[in-house]
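In the block that follows, a single chain appears as structure tokens, in the form predicted alone.
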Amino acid sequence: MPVKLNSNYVKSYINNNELVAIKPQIEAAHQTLMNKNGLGNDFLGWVNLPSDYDKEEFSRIKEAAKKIQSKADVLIVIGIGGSYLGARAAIELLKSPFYNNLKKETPDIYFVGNNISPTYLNEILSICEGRDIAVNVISKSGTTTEPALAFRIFKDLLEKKYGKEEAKERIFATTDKSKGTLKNLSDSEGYETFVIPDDIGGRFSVLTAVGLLPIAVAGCDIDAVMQGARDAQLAFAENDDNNDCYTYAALRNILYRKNKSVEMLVTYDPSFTLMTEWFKQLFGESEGKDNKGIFPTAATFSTDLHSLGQFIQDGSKIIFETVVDIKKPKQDLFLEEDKENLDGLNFLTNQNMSVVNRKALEGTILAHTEGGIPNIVLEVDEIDEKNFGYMVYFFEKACAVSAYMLGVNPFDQPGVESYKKNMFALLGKPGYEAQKAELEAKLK
């Protein structure tokens, strides 16, 4: 199994009676999810059985990826939140955090529209100078501030560089299938469009055109990605004792009720770091409602052991860890013995560095569990496209079930709108005049 739950290090905190007692809540969450979505309408994107995803759209994604690869030195992906994070995480995991430096036959890929920093945008613009560019703009509506501003800038850049006719061949829009500002603009300008399926939030969208187009441009095998996700859908379809996805959701809810209100997703592979960022959005935006929810955070060890290790070991006991244990690294490095041994590290030599990393993982798990920090371990065979798709499905379904067990709706995000209203008012957006004066008075 590509993702296997190891609960050995949490058994001293959770007994079997507690797992038995929570089973009716797991079943209720399972039924809610099934009633909401049905067997052929999976909320997780295009992983639909028995009808499968939209094969025509999927084929167009692969053709568009080839077109971008042939026409562009640089692909600019414009999106925010889950609309860019899943794809960026996938590329770093499947290729490398140094993808732009190491790739050979595919374009550089840069992500914008996820912040409002003028410095960030100017630096990306300088990277584009003298190079052929394509743009993939991702937005359900086309009016979200950060990506809309970025698209305005890069649309203008392409039209000035290539003219409107050629620019439209270099702009690919992933948006609503029938409505919205970006859809209307795309239809009028002649951009090729791909669909953000209805009722799928950005954080759940990596297995749709939202994530798959940039992932394909990077040279990843999206057929294998979807095969892995379908395998996971079949593996976790039934609520039984072998469903590790549901067991993970149950364990985190039991720990939450024991005042473990912070979950730290831990990796020992730097290429997984952006996956932890996607995890934070997935669980934070899905569960943090009605004054409930487990706060999602993350760490990359051993790096963060030198900054967070003290707190985890000896600080307040509000944390539990979920460790992603990747059994086989993409590459290994043999450690040669040094005759002088000035640094005293010859005891680590004559073996692969992955062995050292594993002992760090094992030693840290033992130290933290003995220090009062429960550890859930998710064992992953290796990193490839199939396992990536499987892992995405695992986390997304676990998140949905866990949220229902908490008593919240995993598919909305009402709290996100509060800051937007304040920002619009302070920026002077029409219709927010009264609120603007009120907020400015509070800031004085």
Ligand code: PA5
Given for the second form:
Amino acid sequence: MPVKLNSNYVKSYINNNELVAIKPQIEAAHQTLMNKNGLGNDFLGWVNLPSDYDKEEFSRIKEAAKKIQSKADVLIVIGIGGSYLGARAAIELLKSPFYNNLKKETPDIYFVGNNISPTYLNEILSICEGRDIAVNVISKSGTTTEPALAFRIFKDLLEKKYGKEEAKERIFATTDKSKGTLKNLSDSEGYETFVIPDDIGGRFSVLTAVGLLPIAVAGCDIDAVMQGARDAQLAFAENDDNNDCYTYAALRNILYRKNKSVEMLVTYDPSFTLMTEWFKQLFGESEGKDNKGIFPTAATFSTDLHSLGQFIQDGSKIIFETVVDIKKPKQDLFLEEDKENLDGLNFLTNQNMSVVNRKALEGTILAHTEGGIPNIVLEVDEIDEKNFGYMVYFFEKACAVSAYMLGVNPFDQPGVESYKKNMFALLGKPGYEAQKAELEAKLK
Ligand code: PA5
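Show the other one: the form predicted in complex with the named molecule, since we just had the form predicted alone.
Full assembly next; the chain just shown is listed first.
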């Protein structure tokens, strides 16, 4: 199993009776998931669609990726939230956090439309100067302000640089199959489009064109990604005692009921840091509803042991940690002995650096567990495309089951609308006139 749950370090917080007592709840959540839309659990990306994923669209993604690789030095990926984070996390994890600085055959990839900072956008525009550009704009609704605004700017840039005809060869849109502003605009301009299937929400869309096109442009093997997800689908299909995905959901739920209301996803490899951002997005937007939910946060150790480590060890006991333990790093570094040993570090030498990282992990798990912080450990063999697909599926399914166990719908996000309404009103969007006056009065 590429991802294996190790529950040794939560055992002192959760007893067997509690694990038995929660079984009916897991079964109910499992059934809800299986019956969703009457189609089976077709929500986790293409792997779960009843008719399998769209093979024609999948090969078009590969073709588009090749075209982008041959035409562009820089790919600009425009999207926000679930519609961009998975791809960004995949590229950092599978390639490198320094992907753009590596010597490589594939284009640099920058992500915009995920904030409204003019400084950020200006900096990326200047990086693009004198370079050949392609754009992948991603929005399911097609109306989200941040990506729509960034796309307006890059569309204009490409049309000025290449002319309208060539610009349309360099713009790829991933959006709804038939409706929305982006779909209409793409059809009228003649862009190649990729579909975000109806049943798949933004944060569950990494394993569709949303994630797969940028991931393929970076030179990752998307067949292997899908194979890993398929393997996980089979491994976690049944609700039985061997289903680590459901056991993880159950442990989270029991800990939450014991007032452990913050889950910290911990990694010991900075290339996994963006995956922890994706995790926060996935669980935060799916579970945090009706005044319920575990607050998802994350840390990269040992970096954050020198800051958050203090709070975790000695602060209020509201946290549990889920540690992603990658057994084999992508690269290792042999530490040579130094004859003079002026820095006193010879006790660390004549071994690989990964051993030092492992001892940090083991020592921290013991210290935190003894300090009142339950640790769930997810053991991952190694990092490759297959295991990435497997992990994505694992977390997505665990998230959906967890939300149903809490009694909330994992697939909507009503809370996100409130800030948007206020922002539109304050910006004077037609139709929001009454709210504008009301909000401005509050701001005085
Ligand atoms: O997971 C989600 O549903 C959200 O994070 C969306 O992906 C995000 O709000 C962007 O939405 P859209 O793709 O419609 O622009």
